[in-house]
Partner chain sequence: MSEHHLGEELLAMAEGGGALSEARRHELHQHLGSCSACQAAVAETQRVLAMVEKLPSLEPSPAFARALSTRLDQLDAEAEDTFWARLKAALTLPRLAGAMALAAAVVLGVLLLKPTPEPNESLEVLEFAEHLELYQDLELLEDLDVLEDLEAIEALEAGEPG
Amino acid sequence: MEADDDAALMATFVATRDRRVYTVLFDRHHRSILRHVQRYVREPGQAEELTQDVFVRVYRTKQYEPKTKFKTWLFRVATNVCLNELRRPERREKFDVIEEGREPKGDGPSPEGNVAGKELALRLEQALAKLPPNQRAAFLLARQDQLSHEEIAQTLDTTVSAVKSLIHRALEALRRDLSEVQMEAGS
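Structure block, one chain, which must be in the form predicted alone:
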């Protein structure tokens, strides 16, 4: 494994419980974990709450051996927190997978182009929300967070071939859903 300063910091934190070391890790990764969580939940308050849950789990970690890059381990913790929350029946309807406030760019400044772009973004958001949680997680980790297949496999505790399959199935489902949108628009 390559040198990973954050893994060394985490190992130091677990050994010493030095809050200054934890604060360095928190400051370095809070924004990226918040963005990751926001892909699962639409409400900013819920996203912040789940992000705090992730960092509470990191803080409470009693043993840490850097078998993977720290970032991969941290994304695994965050993904598990999000997937557990998605599985809660009372919360199921409240989750979404596109960052709030993100709007697609139209082909030009025309109002028709902007409306079409917003409709497509909404359909994409709905199609992503229909994906099974592991497919959605693999797809978002690959496309949004740009993790490698190996890092995603470690994050989701699965094999690289399973990750490839999850991403492939997610893409096929998205293509199907979005081709239906094109057929509806052409009618």
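Got the form predicted alone; any chance of the form predicted together with the partner chain too?
This part shows the chain on its own.
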């Protein structure tokens, strides 16, 4: 895995402390980092706060060697920030709360197929919330961020074979959860 343009920009920022360079990196990556943080912390305000923590760490970085893609490095910083937060006992119980009993949002009368689609989307969110954080992160890093297995392994500090297993187990759990929904709907 090679360093990319953003890794070079990060090296420039660390050397020059030029806030304009930092802002370019922030603009390019804050949305995907916020999305990644939400894989660990669902509450939007808290997710934004942790995403800020990630970019504060980036800002305070004094040593940086552009050896890998910047995005991979940044996802790894974000994962560390999230896992540290999850380890805090007073915060732990707040995480991964499945919003049970939440009604699917309806926009008045709509075709039956659309209602079923919304119900399924809601169940997908709930099924994702039930996954262990590492499974959810590995699966969504692959599907939403198009990270390779090797990049995910670096991000989550694990091996490529562990990543494959995490993704497989996540997919199995989602499939199981969502096929139950379909069976319920069919009965």
